[in-house]
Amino acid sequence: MNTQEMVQDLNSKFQSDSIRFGIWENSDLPTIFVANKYCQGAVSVFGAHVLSYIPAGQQEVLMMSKASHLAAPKAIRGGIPLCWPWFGGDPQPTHGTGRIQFWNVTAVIREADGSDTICLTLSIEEPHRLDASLKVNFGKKLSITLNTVNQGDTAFVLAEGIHTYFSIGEISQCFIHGLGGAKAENRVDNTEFVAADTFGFEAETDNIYYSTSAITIEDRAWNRKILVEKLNSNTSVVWNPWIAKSQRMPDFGDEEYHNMVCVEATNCAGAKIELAPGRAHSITQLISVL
């Protein structure tokens, strides 16, 4: 089934006044578009990847790289990639297989409050028999819940991340609040430290924070604050590639580091989840503009 046929099939299968299926701009990605009283948004069926979230009266919350590959099987750069069922570059592919497969759309739901929920699923056999389901609710907040079920006969060590790229006015005028006192790991120079209550950016940043706290992104350039809440997540990652790494990434613009910061709800490094056979685990991230 080609993309156009997939889109036609989805539009006939799922009828909704606030949801339509189409193709993402300048791509061949089948995409779910949402427009309700709270927001506009979009999710790619490839990777179950949230591409856009625009609250009513606000500007875009998510950053999409203009250099991103927008065709399978290459991962999308920007928006909200799902890192599943592992986090990082070992094993390959980086951040797991979930973000480079087509997911199944199982439901679109108009909730009682007027928000919209999109449900997608994926099953894999390697490196373990796992089922994943994703629920994305587009409302006053953007809520993303990733659930994993171990369908294998042995335990599986799960690492995961909701790898959100936030759109900001200027990284040098961006500050992070809410992680004060957390134990942290700097993955650029492999050092450990304790997080400050408030910090900004002056160089490449790739830090894991052992914290369950909500995080506030203060974007002074655009005079807005974004609240990032989470459930069942024992670590958070804060990332900006800065100058040299941006230049090394073929799917990321050399100057785009100025206008993004990643704040990610994760279970990674020393906080992976040991999932027994038949057991389930979910992680949730909630995003709102204050």
Second form
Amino acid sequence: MNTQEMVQDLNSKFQSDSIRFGIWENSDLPTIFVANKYCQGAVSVFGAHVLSYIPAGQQEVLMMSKASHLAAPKAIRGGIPLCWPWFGGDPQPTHGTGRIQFWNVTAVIREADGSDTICLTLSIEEPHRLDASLKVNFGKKLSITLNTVNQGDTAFVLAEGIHTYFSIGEISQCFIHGLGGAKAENRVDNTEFVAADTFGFEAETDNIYYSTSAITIEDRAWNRKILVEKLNSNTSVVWNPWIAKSQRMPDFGDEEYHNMVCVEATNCAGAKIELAPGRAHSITQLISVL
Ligand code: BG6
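Given the form predicted on its own above, what does the protein look like in the form predicted in complex with 6-O-phosphono-beta-D-glucopyranose?
Following is the full complex, with the preceding chain placed first.
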């Protein structure tokens, strides 16, 4: 099925006043568009990847790179990539295969409170028999829950991440609150440290925090605070590629590091999940503008 046929098929399967299926601008991504009293948003069927979340009366919360690939089979740069069922570059492809496959749209639900939930699923055989399902609720908050079921006969060590790119006014005027006291690993120089209550950015940042706490992103340039809560997540990753890495990434603009920060709900590094046969695990990230 080509993209246009996929969109037609979805439009004939699911009817809702607040949801339509189309193609993301200047792309080849079949996309679910949501508009309700709380917000507007969009989810790509490729990668089950949230592309946009605009709460009513607010600016866009998510950052999408203008240099991103916007067609299968390459990963999308920006929005909310899912890292699944592993995190990082070992094995390849980096951050797992979930973000580079087409998912099945299984339901679009108009909730009683007027929010909308989109449900997508993916089953894989390699490296293990796993079922994933994603529920994205577009409401006063954006809520993303990724559930994994081990369908194999042996245990599986799962690593995962909801790798959200936040749109900000200027990284040098952006501060992270909520991680104070957490044990942390700096993945740029491979050192360990204990997080301060509040910190800013002045170099490439790629830190893993052993923390279950909510994080507040304080964006002084746009005078806005974003609350990032999470459930069943024992690590948070904070990432900004800064100057040299931005220049090395072909799908990211040289200057775009100024206008983004990734705050990721994860279970990675020393906090992977051992999933016994038949067992399920879910991770949730909740995003709201304060
Ligand atoms: C972060 C990692 O989560 O994702 C970084 O900690 C990585 O090391 C970044 O560079 C982006 O990864 P990718 O595969 O999307 O370029």
